[in-house]
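First, one chain by itself: the form predicted alone, in structure tokens.
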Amino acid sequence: MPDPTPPLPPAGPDEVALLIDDRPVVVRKGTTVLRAAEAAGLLIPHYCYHPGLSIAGNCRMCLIEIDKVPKLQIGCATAATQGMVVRTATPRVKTAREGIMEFLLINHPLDCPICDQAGECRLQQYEAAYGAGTSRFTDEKVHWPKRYDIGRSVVFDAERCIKCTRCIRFCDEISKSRELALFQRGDHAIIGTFPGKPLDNPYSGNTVDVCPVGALTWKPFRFKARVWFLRDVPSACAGCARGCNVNLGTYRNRVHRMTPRANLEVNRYWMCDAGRQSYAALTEQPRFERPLARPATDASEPIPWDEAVERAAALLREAVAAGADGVAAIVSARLSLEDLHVTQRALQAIGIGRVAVAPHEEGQDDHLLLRRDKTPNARGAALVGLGAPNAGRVKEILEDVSSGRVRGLLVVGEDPIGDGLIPASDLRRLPALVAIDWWKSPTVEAAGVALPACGYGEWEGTLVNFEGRAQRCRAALKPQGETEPVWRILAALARPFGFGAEYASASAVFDEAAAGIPALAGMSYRSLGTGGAKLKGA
């Protein structure tokens, strides 16, 4: 005798109970069978469905069998109902999926070895899991243009496209730029752009993310690394105040790509193109990997860490001794919360009371993710007591540098010379200029002592976005040369001034900040997890 049907679990007034492959599932009313199966840990294969887009129902890969319904149904568009009994692996379903896979592969080129999507391609995965393994098609395939720039940073291979329309729906519904459409009919249908309107919206890279095959590829990543070599490290984008959740794809101690990581509270499933390429500065900008000191007349030269810290402390001590108004600091809101917390404490120990946090603004906030504020931690700077970014305060300090009223300046993570805020000659005349940064900026080259810090992806820390959500950035790379996290550099620099705190890790710094800042009360790296947490009262 066949096994009896398992009993249905109780469902609330806004819920329905159903069976999927004899597994009891309870979901909210209106939930599709595909989503209900995902909630139960069951995979219903699909191409055209994406949780962030409207339902198209055109790939037919998610066909399922429902008791008492004569025809197979698509799971992505069929709402779960009370008492529904669903089968996802019956002979009818398997045969239908084999046919769909055969149709999808009729005109598809067999170029998996050279395709950037290989290893992440659902066509590969589903053919192995659900395909028949053979094809009855012997005629000439339909050929389309290959490897052409459909936009500024996106390459299109029309022969690989399975017409799932995810990219079209993204441009219509999410970016609202509407560059893409489906032209022609039948096996001659092709995705394309409208005349004179290439795929150049600020979020074009998301069309590559949603493409389930290798039809759309991201030009900066093409042929850089095989995806199975990459190690994805969860982090947060530092390109603006949004703090999109991302994965840093690393290989051989280098970031090769950044892709969005789903977080419905921050960026949903998307990220902007500028943030996607923000990691490129790590290799495009000249790094300096050892402390530098500049004698009065010569160019900067490397020196040991201990000597560099001693020289920097001596310069700052002389400037502080000359008077409280004669020494100042300019601090970056691109630093982590841990860096900013130790910076604030170190400045107090050194005796620098005049501090400005530099703003960086560009463009305007848009309807989706982009923020005008290009600093990822302006909220964190205010939280630790350094103050919000203030262009007027930075300008006042630099004017006093030019006039000679400020004789000592500590610059942490900023480049006022490169930003055009002050001539290099004015900073070079300073008796005491100490710079801390990750790259050899014009300000670093002008400094009396420059201390090398870890760059993005090399440090562990926390960013607080404009909405007050604290999010972790995990170290994905081994630091270059002798670079150190900013918090460790500032602690060492302040130690000759009586700063006695010792930190074993960035986590220890965060714990100290959380103990002293009410908005962070009760938080820890463990509680932040991979999605972050809102500040108390935010």
Second form
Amino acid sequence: MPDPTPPLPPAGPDEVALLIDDRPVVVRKGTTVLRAAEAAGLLIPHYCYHPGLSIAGNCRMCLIEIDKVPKLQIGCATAATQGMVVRTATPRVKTAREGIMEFLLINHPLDCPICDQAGECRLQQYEAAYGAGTSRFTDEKVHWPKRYDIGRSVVFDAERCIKCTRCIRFCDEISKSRELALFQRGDHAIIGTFPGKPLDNPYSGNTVDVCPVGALTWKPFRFKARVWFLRDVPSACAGCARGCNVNLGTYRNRVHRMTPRANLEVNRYWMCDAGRQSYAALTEQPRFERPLARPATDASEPIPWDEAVERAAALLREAVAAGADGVAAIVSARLSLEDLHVTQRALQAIGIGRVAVAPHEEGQDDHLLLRRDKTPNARGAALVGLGAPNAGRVKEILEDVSSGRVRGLLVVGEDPIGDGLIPASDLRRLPALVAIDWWKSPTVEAAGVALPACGYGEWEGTLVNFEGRAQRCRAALKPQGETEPVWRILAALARPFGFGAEYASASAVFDEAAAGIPALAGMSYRSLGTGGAKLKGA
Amino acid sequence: MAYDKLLTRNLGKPNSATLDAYQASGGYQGLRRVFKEFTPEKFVEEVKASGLRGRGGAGFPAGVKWGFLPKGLEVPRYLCVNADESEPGTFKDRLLIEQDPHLVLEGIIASAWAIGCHTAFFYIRGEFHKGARIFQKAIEEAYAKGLLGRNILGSGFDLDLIVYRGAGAYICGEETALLESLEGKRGLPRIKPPFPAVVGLYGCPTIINNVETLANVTLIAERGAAWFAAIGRPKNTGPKLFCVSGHVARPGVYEAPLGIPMKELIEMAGGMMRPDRPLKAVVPGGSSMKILPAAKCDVLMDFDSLAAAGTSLGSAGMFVMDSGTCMVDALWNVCRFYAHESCGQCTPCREGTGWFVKILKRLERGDGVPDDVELLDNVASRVEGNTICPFGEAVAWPVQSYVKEFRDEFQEHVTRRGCPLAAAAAR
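Return the form predicted in complex with the partner chain of this protein as a structure block, the form predicted alone having already been given.
Entire complex below, previous chain first.
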């Protein structure tokens, strides 16, 4: 006989106490058995259940036994009740799960060797844990199209699909774009799009994330890397002011995919397609790996760092000497808080008083995540004293450049030429143009001295999203060539002007910034963790 | 025993589907009596007292079901008539709808009044073109005569009745799939609980009753619970329509009190079709119920007797098979139906139904292997009880029972590499 049942712990008025595999658990009323088990540290296996979606109850993998209930029940849809006794590993439950695994696999192609999902596939995981290991199915499987372009960036393999309907529910409930539905019946049921309505919503990549098997794959990631080689580096997306929490999947110093990391305060379980592909810019846009200097007429050529910093400092010194009014800086709100903090201090040291932070806006805020503000750190820029992004101020500076009133310009992470704000010839005429950026932009090419910075994924630092949440971006890659983080470049550039501070790391910069900015008081780099922290008063 | 037909009393009379003919034979007197002599609550009690059990298949007491409606909620209540008759071997509701729609309509009005419903839906199977037309006409007649609409028969009770035609899916006869379909969605069964009586159509409390059940409500309205309860057997009261098909001389719908011996019903249907072929087996309640071999056919046709015999009255769609029937072939046929009609929502039913068909096809064609018979039974046991709706049982029960009762015949298909009956017929 089993051990005497342990006593139930006391439950509050809004709570229920129950036993799951003899473990006492107390949960809020209305909690499902599956969630209660989670709270007790027990996994009830499941396919169709997803914490961000409605309950479908169709996979039947979470069948569990409840004392005094004759039939097995699904844990995902059964509410825990006071005194309930749940068993998740009885012979009956095990047989049922084994049956479900067999059913799910009879018409599954078992093409794991060529499947991108292999290694993170629920079918593989659960077959190993709960399956019989063999199948009794010897007949012809149901055949369906493989490699079907169901949308712009998503490929559908109907044979691998287990019809859990997570993708359908995502499009119905989260993106609210409703492209997907289940068509046909029985073992010929198939996920499909409505005629003339491909899966092209701005969040389509999430259907790939929620797909527990290899049925939906993300086109840019197909056949790029086996997932067990990928190292997931927790970070935040820099694509807009939301700052969705993400994992950078890296292998051999290259990001192969970006996937959302759950943060209920920021992006829940989701991210947009634009953000998901934002890592690609690092390899798709031309990099420059060593500092560049442009002799009087020629194209720019690489020079050593020390010499480049000296030359840049000399250019700025001359311009400042000719009158402080004639020098300005345009700074990007895509930089980290650390970059912006050091930039602010360095500009003071150099003697550049005229600064504009460039805005980048596109589209509208939508119902889910996308923000009109495409700069990930506008609040950070304001926080360190550089001011909020201001298109008018950028325009004034550039007008003064064109008219010759401004003779020296420091551009940090911005590309006014590429953005169409000023003709290249006007900037090339400038006696002192120093550009700092991670890619070889038209502005970089026009600069007297251009200093190469780390790109997204290479630098380490903090972004403050539009809601005032400071979040850490972690370096996932080794910096390419001789690129350096912006804060280090600015500190070096300002040193000849008497700037004395030295920082060992972004963390040290953050701690200095936090000490001086009331909204960051008490925060440390470490305390931000992987979920970030809200600013004081935000 | 002399038995006056009640449910089929108007069938075969001229213009039986018209309001005039129905009223001429005393129609809508029951409704008038109910309005006069009862309160809604008392009529619910009356139906409970009659012992009327649902005629759709599960045999759940109708009055008790009505009693599950939550009290005091400020939301509409709906009555949905399940006229999606699609269980193979079942064709009784169709007969009532086409030939005596007012008998059903009267029961609908009385039931809606009893449960406080002001909008009722008549969900009719897509293929029933004729039935839908006739029922629509009956509704229009009823509106014209003040039997539907505002202040019905001066009672102060309002009721609208809407005919909604399904698109011909078996699963939409399952009550929650019916609700989904009625809401304009794909007919997929819902997870229960919540039950429809609490959260049903458009999220409101909803009662779903079968056509024949509601026709019986008319009888109770006319003559009372005590009279009704005297028909049939204890706990299995009232008249019943039996659909007899298969190898009988005169297949058709036969009315008899619940509890009539099965053999008597077969005699009513003219006995076996071919005198040289004796009875082999009977499925008493539509294709989803367990099969009874001839030796177990001395049973009474009611809910409890058939349950005791290990099967169920179901929809009373009784198919009779003679000695020329191959059980593997018959089960293959049944499983093809279920594989075609499985909604595809949940795993065991979606995958299991198709698998049964593949195994049975092999057995019948002579490609079976010895393990197949056991496999059928075992796969069925993994479908049964593990699905969202009772469809799982509807396919598992025939598979399990055919295999259990006729295991030797299944084995013979393996050892002889094919169907012995087909081989014999070919000789």
